[in-house]
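What follows is one chain in structure tokens, specifically the form predicted alone.
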Amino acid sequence: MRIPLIRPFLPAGTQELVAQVLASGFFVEGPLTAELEALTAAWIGVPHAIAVDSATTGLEMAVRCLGIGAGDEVIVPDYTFPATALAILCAGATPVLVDVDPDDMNISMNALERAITPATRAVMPVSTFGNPLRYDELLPLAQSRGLYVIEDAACSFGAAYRGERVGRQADITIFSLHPRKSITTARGGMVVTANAEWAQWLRAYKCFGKGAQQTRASTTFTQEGRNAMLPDVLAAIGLPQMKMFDGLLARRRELARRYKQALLGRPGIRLPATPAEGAHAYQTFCVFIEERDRVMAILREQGIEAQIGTYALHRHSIFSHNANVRIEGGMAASKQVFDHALALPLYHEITEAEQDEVMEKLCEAIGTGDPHS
């Protein structure tokens, strides 16, 4: 595509750090990824950030470690990429698939306190595209039930709630650094929180149940473990990124500005809510339109690579015919948010007249003209 959704932004060095842990032969869990856990613990604030070799890998890790397993339920939203869910039956447990607010596409509270029963033993609400969670409402919830929060913020790196940054809220919170993502790693995730006993064993379970050791010869197992370690040349690749996050964050920003500003009430298009405390990271920026595949079609013809947004869980087999899996009410919002969503390019070096032009083609596309007229 001459504009592509997505387009990772890899700084200036990058190419010679990763050449650099090539060369010394020590690629995995090394020096690299203890200093971009440590960057990440840092710039969110937090006591504990562990690296991950995916997102999807943080999830189900954060599940068995708070013991969550067979018998035991997860209230996660309905709209959200299906690797939520997945983490859930991973693991053992039920995931209980609730509909989702028709404004800013995150989790319904109304739905998620239906869904509570006995069984419960904690929600995994996603922020989702890089939107805050409605924490003052989540939060206070949560607790009064008894339920652990996992918050999939694969999106959300950046993203704050009151002055705070998304990291700190929820007991596990975890990041993807996919390449669509705002850091990438070209593959990994990271998991943090503020519990010392859980990142102990979240860095144990990663590195084959491996508790603490001194040399090779003293080495003892200690508990369920994995390899889902990261290695030192995708953390490499992410540092430079982590190091200047900052810039980075605003640019993102500066282009969602820059959409919404163009876009906000023109005929045909309705843009998302953020919460009104809320600070979004904008991951994806989305709109939402009528005869969204139509549209969707005609922008890539251009060469203009627009995508839905993200999954309706319900309307996939692995979920609607699971005997593990519980779906709860009827998702009409839902269904409404995937029928109309529509994810449009961002990254950090798009020109603005390559964001005018995928503007100037979706108002053409949908027939209202140019939106900056």
Ligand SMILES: Cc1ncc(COP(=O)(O)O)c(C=O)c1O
Given for the second form:
Amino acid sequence: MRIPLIRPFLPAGTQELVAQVLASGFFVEGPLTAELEALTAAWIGVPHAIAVDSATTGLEMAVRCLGIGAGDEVIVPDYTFPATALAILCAGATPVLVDVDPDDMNISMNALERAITPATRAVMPVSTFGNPLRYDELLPLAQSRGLYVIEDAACSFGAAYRGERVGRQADITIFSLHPRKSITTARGGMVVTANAEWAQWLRAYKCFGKGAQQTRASTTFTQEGRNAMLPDVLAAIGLPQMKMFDGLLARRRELARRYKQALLGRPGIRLPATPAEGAHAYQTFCVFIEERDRVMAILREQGIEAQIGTYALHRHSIFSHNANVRIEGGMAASKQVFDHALALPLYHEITEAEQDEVMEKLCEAIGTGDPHS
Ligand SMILES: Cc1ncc(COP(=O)(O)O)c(C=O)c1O
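Now show me the form predicted in complex with the ligand; what you just gave was the form predicted alone.
First the chain shown before, then all remaining chains and molecules of the complex.
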């Protein structure tokens, strides 16, 4: 595509750092991954960040870490990437799919509250596309019902709420480092928490359940685990981005502001809502369009990689035909959002001329004329 949906940004120095790791012969998890963890924890303002091999793995680890498994329910939004609910299934627990808010695309608080049963142990809300959750409503509700909050913040690195960066609100928060995210290591994830005990469990789990180690001979294996580490050769890809993340985020927000300024109030285009106290990270910039598929096809024919937002899970057989999944309600908003959300190109190096062209072609396709007129 001439104007792709996303293009990963590799700051100067990335290739040299990767080359250094390759030359060292030490490819596995080591000092660079530890540095990425430390920088992430410091940037968010949390005591513990544990790098893992993907957000999907991190989500499953969070469920297991909290002792949630067979017979337990975890409530998730229907409108999300399948990994959210799959992580719960893989941990042996029951995902309970509930509807989302039609304006901000995040989990509906009413639907969440209605779906709670005595078997509910946690809620796994998704800060969709980088749009922060309404924590003022979510956290008191979860607390009053004794539920853990595991935030799937795969897309939300950089988002904030009431001035606090996402990663500080939930019990455990998981970010993705997939190439479509605002910061990438090609594949990878980051699990953050304020709880030292959970952090220790997560750290051991990702490394075969290994306990504290002085020397190789004194290694002990103390808990269940697997190999979910993030190798240094991948951390090297992400470190230079992490070091300039403020700049990356500011650029994303500026691009989103340009989109909003030009598209707000255009006939045929509706913009999603962000909570008044929230700061969006804009991993994805979405608009709602009535004839989404027709408009998306026209843009793609012209080399502009517009894309659907994400999925309505209840429409997929792994969830709809699964005795270990509960689907709560008719999912009216999730269906609506799935049918009408259109993601527009947004990445660090997109030029303003390219962005203007996206907006012009979008308005032309909808039939609302020039967005700058
Ligand atoms: C909401 C959400 N959760 C989880 C994931 C999975 O992330 P990863 O590819 O790092 O496993 C994604 C990936 O796009 C996502 O959008």
